[in-house]
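Below sits a lone chain in structure tokens, taken as the form predicted alone.
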Amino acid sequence: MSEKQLLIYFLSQFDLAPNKVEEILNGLNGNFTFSALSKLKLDKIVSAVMAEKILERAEERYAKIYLENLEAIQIKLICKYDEDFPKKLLAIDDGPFFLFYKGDISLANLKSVAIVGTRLPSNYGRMITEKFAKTLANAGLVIISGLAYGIDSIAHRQALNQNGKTIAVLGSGLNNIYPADHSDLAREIAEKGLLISEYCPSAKATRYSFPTRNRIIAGLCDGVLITEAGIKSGTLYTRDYALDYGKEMFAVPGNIDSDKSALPNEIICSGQGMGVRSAEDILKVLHVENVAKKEKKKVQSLTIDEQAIYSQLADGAKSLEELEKNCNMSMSDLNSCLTMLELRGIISRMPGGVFCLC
């Protein structure tokens, strides 16, 4: 490694705003070297204790010791510079200089749509993202989110489920895994999808991380999907990102009286997005293959028994109760068929004991 690139990297574990590194960076003048570093007016671009901070660590070997240790814990650098670097990140002018990841960074360059939303979903929302996560992700789309409860995690779930690929991007640190309770999730995503941030491993989230975390998932995605937000959500700042950077938007119509529903009714009518009946929609603007002949093949394959389920739930989800009313069969038969399409990925078991097709 040159020492061009050690010290690039070097300015990586100060959490430094992506505009803060190209001004010291520009200020070297091209002499990319420690001791430059340490003659530079850093007080003139950063806080006197940021500069403090910087320089009295400004030294080949300490470099060497911080890149030594990300290694031990197995996360990986790369800084925009770098050929690895995401194409799209490099489209948007407020992007990240660094990313810290774990698992396959080449994820980031295929086709991928963010599902954000609500971390308080309904069982209308949840039953809406699941749907959709696993239709998108059957046909090859990556999915992006970010690791918090509800929406984001239902997101990544679903996509693992139907070994998909699916990128988390966080609002803290690697090392430090926001919310806590999402850590085995998180790990998942890294062995088999993408983790990244641009935060040092260590850093803890902030009221301020995750709005700055949203552009990331804007900027790394071809189209936004918003299923169940509140007019007031954070959800608001991934869709301005997405405006922004010219990124298709899609909305799931939501009941008019329901808050958890504000957010994509207001785009969908304000015309800021398109309202979107199903993924197959989705798939369209894209340019993606449908699947829905596949799935049609799929649901010719099914009983008598299990057609009349199919059907009900065809109208939306039901209740065990409403069930055996309207499909006439047995307690015993209905819990048999269920099972089976359940266990075939065709149907969904959502809190409270309704059913809904997958």
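Being a predicted model, the structure only gives us computed values, none of them experimental. Positions refer to the first chain, counted from 1. Here the rigid core means the biggest group of C-alpha atoms that line up within 1.5 Å when the two forms are laid on top of each other. Compared with the form predicted together with the partner chain:
In the core-superposed comparison between these two forms, the C-alpha atom of M329 has shifted by at least 2 angstroms.
The rigid-core alignment places the CA of T339 2 Å or more apart between these two forms.
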Second form
Amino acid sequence: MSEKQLLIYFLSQFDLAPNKVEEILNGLNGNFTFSALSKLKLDKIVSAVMAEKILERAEERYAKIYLENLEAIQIKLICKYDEDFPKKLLAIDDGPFFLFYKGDISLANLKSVAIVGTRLPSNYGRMITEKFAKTLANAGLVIISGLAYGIDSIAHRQALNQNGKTIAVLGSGLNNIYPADHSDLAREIAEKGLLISEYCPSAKATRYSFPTRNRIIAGLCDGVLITEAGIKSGTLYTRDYALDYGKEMFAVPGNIDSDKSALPNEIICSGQGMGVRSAEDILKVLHVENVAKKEKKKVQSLTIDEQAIYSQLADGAKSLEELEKNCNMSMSDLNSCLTMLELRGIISRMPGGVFCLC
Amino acid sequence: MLAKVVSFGLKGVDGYKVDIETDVSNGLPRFEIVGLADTAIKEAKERVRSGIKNSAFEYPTKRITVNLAPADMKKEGAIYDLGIAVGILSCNFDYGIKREKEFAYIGELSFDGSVKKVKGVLPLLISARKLGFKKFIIPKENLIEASFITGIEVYGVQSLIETVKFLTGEINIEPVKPCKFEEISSKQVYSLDFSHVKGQKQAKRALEIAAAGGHNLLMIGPPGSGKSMLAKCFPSILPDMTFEEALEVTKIHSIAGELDLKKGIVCTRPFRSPHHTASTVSLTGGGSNSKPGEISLAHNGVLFLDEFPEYSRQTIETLRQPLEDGVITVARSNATITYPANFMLIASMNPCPCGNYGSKDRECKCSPSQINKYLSKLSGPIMDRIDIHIEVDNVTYEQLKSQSEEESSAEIKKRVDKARERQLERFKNDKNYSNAKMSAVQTKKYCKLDEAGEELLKNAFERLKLSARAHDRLLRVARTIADLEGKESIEAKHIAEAISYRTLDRKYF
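Having displayed the form predicted alone, please output the structure of the form predicted together with the partner chain.
The next block holds the full complex; its first chain is the one shown before.
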């Protein structure tokens, strides 16, 4: 590794803003050595405290130790000048300078949809997100999201369940998964997909890191799908960035009196994005072919009881009590049928004992 | 002059013999009680003196010393009053008391010389019978309680005068007639019945399974969905208590002073619902004078913990051992006592702090981290001991007003009884009475699956991401479902139904 490369990577550990990194590198005037860096008047570019911190460690051996440590925790580092750096992020003005990642970075160059939304979806949002994520992943699109509670994690999980590809962009360091509950999910994504963060591995999530994280999500994807989000949610940032970057914008319409559908409805009404009724609408816009059409076969192999349930659910999500009333089955049979259907991936169960078709 | 009479003291739920030795000798008038007596006994001096005086007996102006042997056991309560008074009076030959040694005495004295009811008569008498005692004089108010014990003669007295007259042979008291448990228990009715609960078929089914297999159960639902009502109806579908079970329950209730003295025995399964602010000690029992706690009072019955996560963490965790062993051992400075605590746990909780998560018509205002924090109050080991979790939703107005007939508890109970019979048959050679208490070895032996069942279970684990600890629980619940249906082998559909009762094993976030 050349000293220039080493020097650039060295700067990644300070979580500097991308433009600051550029400024420092420009200040070196082509002389990319640590000795030049120590002579640079850093406090003109960054804060005095930060400048001191950088100067303290501005030595080649420290830089090497830092990179070795990264390797030891199996986190890879990539910068704007590297060949593998996601092309789509180079295309945006305020893209990140460094990316820390685990997994397959080439996924970032594939056609993708970001699915984002509220952390606390309603059953409708949950169901819709599952459906969209499932079809989109099956069609070969990469599903991008932010590993947060709610819509984000549902989208990731669905993609993984379908053996699809998924990218999680974190608002914290890779060694500091937030929310901690999703550590398992993050591990799985790192194995089968891609886990990215702009922040150095030990960085903690702050309230400012999420909006900036959202710009990477918006930058990485080809289209943004908002299934459910409040009018004042963090998803607003993703929307604004995506519009800025000229990405496709999709929103799932919801009840006009539901707070959680406020943002998608607003997007549709104001013409900022396109209202979508099914994943096919998105696939059409992105020119992707829909491969999976096996739905009908499943229905045929159902027992009479199961068919009754299926046709009930085809009308929309139903609670257990409603199913019991309409299907005229005993509770024990109903429960066992529902579990069977769920295990075969035909229906899914949601909080509050509500069931819907997958 | 020395007199010696017998009484009994309580240690935990068992009684032990206490000799009351009374010495009346010349000297300065003085009354002393020795033998590790607590304050209530020390105060017996005053009650005994007034009681004797006000019964128109002569109180000796001499030096009186009473010894309660064995001297190393700490004794509590006012149950020795009667024995002490009889001891003092029998030192005076003028009264002609001769038969005082034939009886054991239990009773508290009042200043006017009447004999008042005491706690714990039933366990005392049962232990005394074991030790070979046959004749007892006890307060008349406690007589019904004693009438269920066969093979002993129990005489009820109302006053000290009556006691003395009986002991001198001046009057005759008939021993209490033994009561038949069956006669009383068959008349018992539960005040709440499942026919009063509209809708909630899912919950009713789950409760039926819980009753049939002795499984612990957790209900999750928004406030006002009828969780408490369902739980309160629950004892009405449990199998009737046998006489032995009833005696055990009555013993504990008698010690705690919770016994209805007019009934004398507890013949309906107890239902205890301590509030969530209850202290750990009030739940487990113990304390400075070692009383049984709520979980022991729920022995052979139901312990209902409403708003489960609101109980303090420590309180919830203390349930672990009794849920496993059916007993609770409390160690205190003065004694280590084991109380029976073989209860079924019915717990209820909201799905989130505001209660509306997953509700159809109301929106949840909690953040995911708040919900997680709320749910994390239930530790793995506790959840490990709860076999069935179900979601209970609000009943709609139409359901509430519907005229449709709901199944009565009696009908459900018939099915439960049948399933229990099958279990008794199955476990006749084992030390076990219910599917829920099966050991790992037994589970392996009695819960064999066919190929389809195995396949289903494997599939379920992968798809639903069930935890490993759910495996045996699932099998046990499936066993009960098969028992309810009268099937010898567990079929795939039984497994499937059992899986539907594992709501909390799933990840919703």
